[in-house]
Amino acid sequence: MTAAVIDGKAFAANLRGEVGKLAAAFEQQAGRKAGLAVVLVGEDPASQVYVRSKGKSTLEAGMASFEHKLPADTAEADLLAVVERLNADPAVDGILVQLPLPGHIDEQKVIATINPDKDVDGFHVTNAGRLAVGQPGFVPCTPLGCLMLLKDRLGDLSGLDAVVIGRSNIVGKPMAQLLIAESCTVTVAHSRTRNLPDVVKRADIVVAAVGRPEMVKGEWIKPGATVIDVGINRVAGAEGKTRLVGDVDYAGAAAVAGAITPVPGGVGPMTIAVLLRNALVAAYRNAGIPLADGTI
């Protein structure tokens, strides 16, 4: 068996179509632009590449994109108050205040003073508790995705088993707070998890988020499974160069599983067109204008 390929590049592109056209509606009814204010603070060279393509792709969306750069000393008042402007700026549907943060800020704090329903990241403890309840909210983006594909592939997941490797409040959690939602009997998983390999062979999704190159091996793979790996690790490669890989030995597990997402091209280019998704969202919400479950 050779696993078919999930292409989150192609998936990610028509999603960002489909924005492109709602940002259009949207301005025709609100008669502004829909709006994602970005808060960089340092020099943290990812970061700034990061920050420069969320700011790209906006524009490209046809959104509005205000961006804060602040230096790395900014003290951790100054930066709060940025936060609160940007809460009471009508022109703002959405506000990313992008991680890590220098040490000296509380980053928790932070994201505590976002209004929750500016909060496209997902990470407010207000939209946490939405997602665990079933209320509407905004869901983290990279766990969002990973459903978006994980439906696109298999259609209806009820009754599925799934594990999910990772227990981090912006991956491993939300996924699992998904897949629930979507009537899967989840597994919670990690690093310290007794006999992980034969919990990863009874399931028919494997969410792997926990960060360690190439740590899931083929063998553990049920064969059949649907295979969503979410870590992007810098590995050693062929002359000196390096190389990404996932959280999966991608070659291992390709020969046993259905489908599984490459690294890069899978979960990667999801990342930011869901974030454009959830500002888009945010800003029908916020004008009041009704936009249909399912739309995007």
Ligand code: NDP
Contents of the next structure:
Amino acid sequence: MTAAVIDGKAFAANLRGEVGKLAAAFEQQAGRKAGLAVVLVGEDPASQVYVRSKGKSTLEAGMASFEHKLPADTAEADLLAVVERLNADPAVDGILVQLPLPGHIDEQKVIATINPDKDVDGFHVTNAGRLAVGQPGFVPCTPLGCLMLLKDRLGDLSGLDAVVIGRSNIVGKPMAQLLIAESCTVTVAHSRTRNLPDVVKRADIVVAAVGRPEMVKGEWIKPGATVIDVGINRVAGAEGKTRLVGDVDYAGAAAVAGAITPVPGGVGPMTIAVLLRNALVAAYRNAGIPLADGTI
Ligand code: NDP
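Having seen the form predicted on its own, I'd like the form predicted together with the ligand now, please.
So here's everything in the complex, that chain up top.
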């Protein structure tokens, strides 16, 4: 079998188009643009790239972008004050503090300070709790993007066996919660899991969020399974260059799976598209304008 390639790039482009249309409708109804604020502390090169790209995408979607770049030695209290100001600003619907933060700042304290109704990353414990008990809130962008790809590919997920490899707060745990809500039978694997290949072999759906290049092998995959590779790992390539690979051995898995996301071009592009989606949903909610469930 050769797996179908799940084109996250195309799906994300389509989602961004839908967000753009709804952002224009929001502006008409609310008399203002939906607004997303991104806060960056320090000069981490990868974070700078992410923040630039988030700002550009926000503007392209017809939303207002507010960027706050603070020096690496910003005191925790000063960062918290910036977050409080954004919480109180009616032009700001969504707030994202780019992680990781410098070591002297307590990330959990910063996340806890964001108004949960503006927490478009879905990292606040209130939103984690809402997800766990099935209340509307904000779901972390990467796992929500994975779920969108899965539902687009498979339709009803009810009754399927799913294995999520990784239990981080930003990917693995919320991914498991989302799959439980879709009535999958969910196993969460991690570094202490015994016989990981056997665990993965049972799964109709495999979500790999480990951070280890090409760890999941083709022999582990059940024939016909759907494989979602969240991993983004830079490894040495040909002629002294580097290349990106996922957490799954793509060639091996693609020979067995029914469908698989490539790296790059799979889950990666979904994260920003879902961020824009979350910011727009926040705008509708904050402005008290109804937006039917499942519209976007
Ligand atoms: P974390 O490092 O926070 O979590 C990794 C998880 O993998 C942990 O739960 C860890 O287990 C588990 N793990 C580590 N080694 C093994 C092993 N040998 N066998 C089984 N499980 C193992 O990573 P993140 O969740 O933040 O990210 C995971 C990957 O996804 C990374 O490659 C990251 O770059 C990528 N990513 C991609 C995004 C995108 O936009 N596409 C967004 C976010 C992340 P334990 O808990 O026991 O330590």
